[in-house]
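The chain below stands alone and is given in structure tokens; this is the form predicted on its own.
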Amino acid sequence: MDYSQFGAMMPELIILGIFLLVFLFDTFTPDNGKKFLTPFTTVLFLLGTVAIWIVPGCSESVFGGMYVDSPACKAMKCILNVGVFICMLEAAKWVETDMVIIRKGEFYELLLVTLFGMYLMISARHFLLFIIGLESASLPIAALVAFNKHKYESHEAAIKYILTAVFSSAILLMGLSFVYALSGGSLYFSDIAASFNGGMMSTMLLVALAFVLAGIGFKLSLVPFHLWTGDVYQGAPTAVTAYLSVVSKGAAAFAFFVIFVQVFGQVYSQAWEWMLYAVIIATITVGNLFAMRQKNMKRFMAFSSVSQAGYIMLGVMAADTLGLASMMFYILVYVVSNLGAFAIISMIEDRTGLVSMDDYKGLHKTNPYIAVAMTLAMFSLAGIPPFAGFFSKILIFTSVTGSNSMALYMLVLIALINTIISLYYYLLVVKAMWISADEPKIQSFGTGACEKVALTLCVGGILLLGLVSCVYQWLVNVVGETFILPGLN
């Protein structure tokens, strides 16, 4: 064996690298040097970050075509590399408190881990590997979102999540067992797209996709795959919450865009087009439905963010290098405009324990500065120019009208039209805020160092985003010289 392919793993190797230093300096130092945890792993988090981001890409593939690591791939490991150093900034005081101080270590270990398992997915050509990076991404999880062990709430939602994902698992492995018959015998990305040169069409193929698509389907809450995300996002810790609300669809999103477009490209407007059209109108609509009603802030925000995740798989349907590069745009704003929302819950949550939309009346009276921040967040989420979420949206809406198909300028309409409706619900919050009459609940409260750090990357990320224009460009050019597609039918 050649170990010398492993330095093509250049970004799984640093964030394995970190993971080992953080291990080392839980498990060695004192009790009195502890504090310093915290500072030590978000440090070296941000520098693997900028290693990673200097390091060249290999556009070759490594380990017999299992492992590639291109210029693309490296630009949204990146992107979740700022999800999560923004998600440690905003955890640095939760993993402080007396009930996690113990354990932080274990957060930022799990958290490194989930994240090496999301890099093999979004590198991986094989499905072997995949799987791999998938169960190393989602196992993990279950821990985090147990984390507050001392509150029912967390460990049923680790039940709830546990078990759909393992079920969820089985449903994948069971497409991927018909793939695997149908190529000839080849769980390789290459080979099963070649088997599928003729646009060959069959029943078996049609099962295989739609358990692959609910197999990957349950990573991003897609409907009607999303039924644990309200209960799960509820009861993790806040923390825990906003890290699976963006970074893992993030890593499912472009893995979803690989599998489809890469693997299974020639057999688009046969089998699995129509699928995806069904699956993108009922997120967007039912996540929006659902939204409406709910007035936790944790489980308004899960309903909004399974609307969201069929706006990201606008650009599957788009199947081309345009689409990829704005879903991956789309995906960078979502990062900053739903953390930036989860920072404020986070800090409501750790210093009064109100979690409802009732209790953000009259916000703006006490804590000014965290209302705008928050209004801001909405108004990003919800496409309101001309803050980020806007531009993204139109970005991602251009990218899947430029086939000149009817059926997909339709499904752009629809999401249009749920585009509106997401208004009403996301300008609740807002109202609730600002012009709502009632007395405050949330007293005047200071916020953190990390915090303030956090909220700023956020909001500067959903003012400029948007129109510092170089970030979209650079990802359009990024996506068109190195991500190779297949000809669609």
The other form holds:
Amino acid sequence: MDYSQFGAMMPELIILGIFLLVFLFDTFTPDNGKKFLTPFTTVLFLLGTVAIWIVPGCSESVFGGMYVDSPACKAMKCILNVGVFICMLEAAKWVETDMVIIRKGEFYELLLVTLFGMYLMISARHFLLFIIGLESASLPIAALVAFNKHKYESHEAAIKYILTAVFSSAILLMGLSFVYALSGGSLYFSDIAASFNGGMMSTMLLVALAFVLAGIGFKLSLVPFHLWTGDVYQGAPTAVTAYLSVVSKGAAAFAFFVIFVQVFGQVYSQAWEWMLYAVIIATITVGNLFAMRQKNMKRFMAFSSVSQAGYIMLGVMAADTLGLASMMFYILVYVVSNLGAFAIISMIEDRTGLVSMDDYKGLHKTNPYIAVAMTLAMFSLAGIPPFAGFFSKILIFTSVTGSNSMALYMLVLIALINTIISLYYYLLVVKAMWISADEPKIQSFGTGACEKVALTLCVGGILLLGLVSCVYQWLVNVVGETFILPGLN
Amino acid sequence: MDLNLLWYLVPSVVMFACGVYGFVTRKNMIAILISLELMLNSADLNFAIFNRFLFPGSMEGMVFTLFAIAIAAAETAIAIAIIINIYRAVGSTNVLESNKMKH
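What's the form predicted in complex with the partner chain like, now that we've got the form predicted on its own?
Whole complex next, starting from this chain.
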């Protein structure tokens, strides 16, 4: 056995190393040293991210092609790291509260383990490794969702999450078993893709594809597999909801792209183009319609994220390098905008316990800076120029219409109409904060240093990511150089 | 009697369908978990029989089954831990009593 192959798994090893250090620190520090755990983890994670960033990618596949760490995968991992870093900063105050403080080490450890699983999902080019990554990304999240032990809602959210997660992975495994039967006895992505060469179609392949789509669709909360989203997002601790809505979703979206384009690319137009077409329209529309009637901010963000997942899937619909690049850019923008909104929701919830949209009325009188940041996040999510959300939407729409097909133009038109609908409910929040004449319920409060840094990062991202076009250009270059896509049929 | 692929595939698919039916209709969380176990096991069975009958030369499906069984065990452990927490909080494992969240 050639152990030097593990050297190619540098990002995973770094995350694993950070996990072990945090675990040892948490276990062996005396009680008076425990207060350094949060800065220790955050700084270590930041250093790890920088290390992943600057250590040159070897762009080779190891373990017989099971694992690939191309620069495109590495770029995606860095995007996830940005999200996790902001999540850690946002959670810094929450983990110091009475009921959580004795378990705060566990929080960081579970967070890092799930991140490790997501890395494996992104880099896996074999279904066994992919399933292991998927499960180690989704099982610890159930424990994280149940983290507020003293709150009943947390348990209810956790049981709903774990049961749907297991259900979806059972469906995914069933679909993969059919894929295995059709593939000629191999589970490598490249072998399966080669066995579909010539566009072989059968009912069994359709069933297998529908099962795989449903299995991964659950993780991404695509309609009609989204029913868990509202309850889980509402019941989970806000820091975990933020993590669930961006980081977990981003990793699943990238894996979705790799599986559908690399493995099933040969049967694109015959088998899954129309499936995904229907799912995207349903996801965007249903997510929007449900988001409109939500009054609880966390539930509102849940349905907004269902709708955003539909936009992310447009990149898979494009199924080329430009589609992947704009999808990654969309995820990056979504990370900063959504985490910006969640930072404020969790700040207000930590201090006052209020999560209803009505409680935000007149927020600008007491906390003007927070109201401005929330407004920017909402504008970016809705796609108002010149904020980053506008550019990410435009780029992903352009990538879909690249093939000049009438059906895809229709899809973009529907997505565009939905963007206008979404403007209504995002602006409801802005209206509550700025225009409503009611006396503000939330008193003026100060923000901690960590929260300030997190919000600054988010607002900076919202303002700059779209205008500084080199970010998108860099993603296009990285993906174009390294992500080799088979021709679509 | 000649035992071919179909003799194994049909029970496996029936088992999967039973699992889905149980997942939807059962009201006790433990019973739901048992239904999920049926679904996972039918997928594992599928991998094993496809390997045995279609590709007897390699072991990939069997190895996948082993890993899938281990993962299913981990899933069950976490689910049961959460169910125990719910039982302590509510005093029941009926799903109809876990519906306190707003719509």
